[in-house]
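A single chain, nothing else alongside it, follows as structure tokens in the form predicted in complex with this ligand.
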Amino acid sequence: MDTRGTSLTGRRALVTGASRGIGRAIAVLFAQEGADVAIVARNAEALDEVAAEVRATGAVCVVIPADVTADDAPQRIVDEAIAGLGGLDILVNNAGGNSFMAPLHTMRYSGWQKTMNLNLDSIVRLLQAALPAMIETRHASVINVSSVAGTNGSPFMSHYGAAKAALISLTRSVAVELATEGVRVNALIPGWIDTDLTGFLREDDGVEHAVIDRVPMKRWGKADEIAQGALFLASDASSFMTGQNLVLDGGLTANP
């Protein structure tokens, strides 16, 4: 196993929400890294296209097509990448997202109850079918993909940032209950990028600029770019780093 730098030669990686966006960027560029990958999402086909992608620098790809929030799918992501991988060494958590907007006080509580599934409960599950593998190995690294929603108030998006802001404090839990396990759990924290997720924002040119000008930086983020920051946290770059949010959002917290 080669432990040096941002190498991922010799580890195994899971990554959820693989399809497309952030999960695509991150799986393409950890099997460039030299790591075997487990991919998941729900459309099969798109999965195809990500594992020939993946497959094309050598690494072994691991295709299952899954809804992370099925009552059975967990434990059989997780069982399913470590009969394909021979092991898991790296988690990336990182399906979810919001698929609507609306004040707490008119939402749908079936509504604040798919969002938690989808950001929250579904990653509990996956940790607790993937963990103890994890710890057998001694080196290893959870991910767990939050947003800027959890780290400040998000109108419109409780549902989301109440998700986003509890898997900051997950992780912080997780971390410190297996630091001297061989295992590191840490979140990434995208601010905005250009995905299919925040599509819905540059559809209109007044949108885009209310949300563009609130960066720092004045642009969209990209996915290759959160995807280095995947890369910094799964590796032994990242070795002496536990508990922590990676925040990469073109300055967007910094702002007064």
Ligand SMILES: NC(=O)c1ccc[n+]([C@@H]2O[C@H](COP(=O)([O-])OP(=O)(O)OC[C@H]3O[C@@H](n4cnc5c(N)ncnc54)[C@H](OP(=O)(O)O)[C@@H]3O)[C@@H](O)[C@H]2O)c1
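Got the form predicted in complex with this ligand; any chance of the form predicted alone too?
If you are looking for partners or other molecules, they are not here, because only the chain is given.
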């Protein structure tokens, strides 16, 4: 019987948005499971803290301070990751987020554009930079971190929901394109997770209750719980899985 596990020994992973929250948890867990890791975020000081955790496991860690939305960033990020790791087997497109709520008819278009650039456009450009090298490995995994905001309606966050929905569609299309190239592409879909990026939802008790009351498990998810899903998608445990959504949301999307 084939008992494939979640070891990442010998794998080389690039994780964006790795200075905190879900990205940090993923980077550290991947290292614990044997991967060497390149970590990307804007905050160099915070990245150094994550790098110390990664290196404490014995893994190689390449630190790449960068804003993924900058014009020259995607190719530079990939080049530095490959140079430091010796190749690339796993790409986790985790950088993203949303910092405001507004009805569409009053939303500034600049806010819409900024959200799309961070949550979708930067990922397209990272994929274009990374996929040639990943195809060469014939044994690679791309994990695009989307959100339940992209699977259901997202009132007052249409900008964010639209970007994350587009990322799910992109995941499926690219997965089919690469299915015979040795590259699997899946979407990881967290629900409402207790991180800095969802802090604005907890600033008002009424908003927080409205969010959590719809979650059947009646709590915020944890970054470590999402990291476990990423580990499954990165490893041979999901070797026959591509173009799919792995939803970790406490039952939120099971609601009618």
